[in-house]
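First comes one chain, alone, set out as structure tokens in the form predicted alone.
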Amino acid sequence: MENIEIEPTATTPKISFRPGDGYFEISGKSLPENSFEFYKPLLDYIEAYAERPETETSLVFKLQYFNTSSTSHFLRMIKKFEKIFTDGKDAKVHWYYDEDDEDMKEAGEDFKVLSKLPIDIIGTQVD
């Protein structure tokens, strides 16, 4: 599988999925206008790397705001590594936030709650 690199613009986040790595990261701002045309794709490749995944898979959310419609997406990209998960791999999610920011802390523990995959809930220092 090839790597995806999808710079961010004003509403979509900046997406590096690198499978050779088992390195997938979602980071910035998501609020895109028909966020179904957006993830469904990103969706499908998770599904197909699922089949075939790495040893260790990590997904990476480093995210500065998203809105309601991102967050099904969201969830669904949880539910496939998820499966990776319970299939015996090594798979875990890093929730990074702003420590002043608790929306997004108590974003990262809904979806705990959710799943049975790891999520790992980060606090960090924006300057």
The other form holds:
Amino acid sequence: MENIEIEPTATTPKISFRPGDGYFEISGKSLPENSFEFYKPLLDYIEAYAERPETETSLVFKLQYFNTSSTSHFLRMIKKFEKIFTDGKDAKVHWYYDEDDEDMKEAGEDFKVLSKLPIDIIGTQVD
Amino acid sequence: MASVFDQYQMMRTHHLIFGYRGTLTNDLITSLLQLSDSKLKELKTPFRKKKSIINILIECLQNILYHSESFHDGLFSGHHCLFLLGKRESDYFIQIGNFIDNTQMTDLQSKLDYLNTLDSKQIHKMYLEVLENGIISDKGGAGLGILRVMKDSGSKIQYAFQSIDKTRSFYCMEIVISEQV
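Can you return the structure of this protein in the form predicted in complex with the partner chain rather than the form predicted alone?
Complete assembly follows, chain above in first position.
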């Protein structure tokens, strides 16, 4: 599979998917006008990856802001990686948040409640 | 020219930080969010509160753009709204208004009345349920957006409908971002 690198805009996040490394990162702001249009191809891509995943897979979120329609797509994404995990491979979410940003921490905790996939919630200091 | 001063005094008396009246586009929403962010930083708003206000604005403004009635008003046609951000003592408030079709009014009203009976734990529980299942069956539906607004504000939504004509009303909403947020 080819890597996917999408540069961020004012309303869409930076996407860095490197399937050969089992590494999938979403960072920045996610407020797309049409979240289905933005995330559908990425979800299809992840589904194809989940057919033959690497031994270790990481889904990394480093977000500042997102709208609720993006949240639904993040959960769909997490559910696709959850399948890799329940099939016996190593898959994990790394949910980064700015230590001042309790809201983002809670968003990570919400996904933890809704998924069997291990989710590490990691506070970082942002200048 | 005296009216300019009157407008200035009116904004001051009503504790308004800034406001916008007109049609919405995605680019405009991005600009309004940036402006809100810098005004809140200027007022040294605590991070958590600033984040909640921006989250609420994202949901409210995008909701108007995607779901409100589009119509022609004088020079412009599109999704018209009024949006005001203000601060009374330590509480911030967002007042927002848009046109809706009268046929949507009853449903919206019963939804808001029901949500206003719930406490913050119940709102969070319903938010997770809607996030997971996409729909909520218990006592009618609720969109994820409005649940997030209530979750982030930590307060009830005050609302009113101003009748315009037989087909349309102006839907006004005030969201107070409470002290505990």
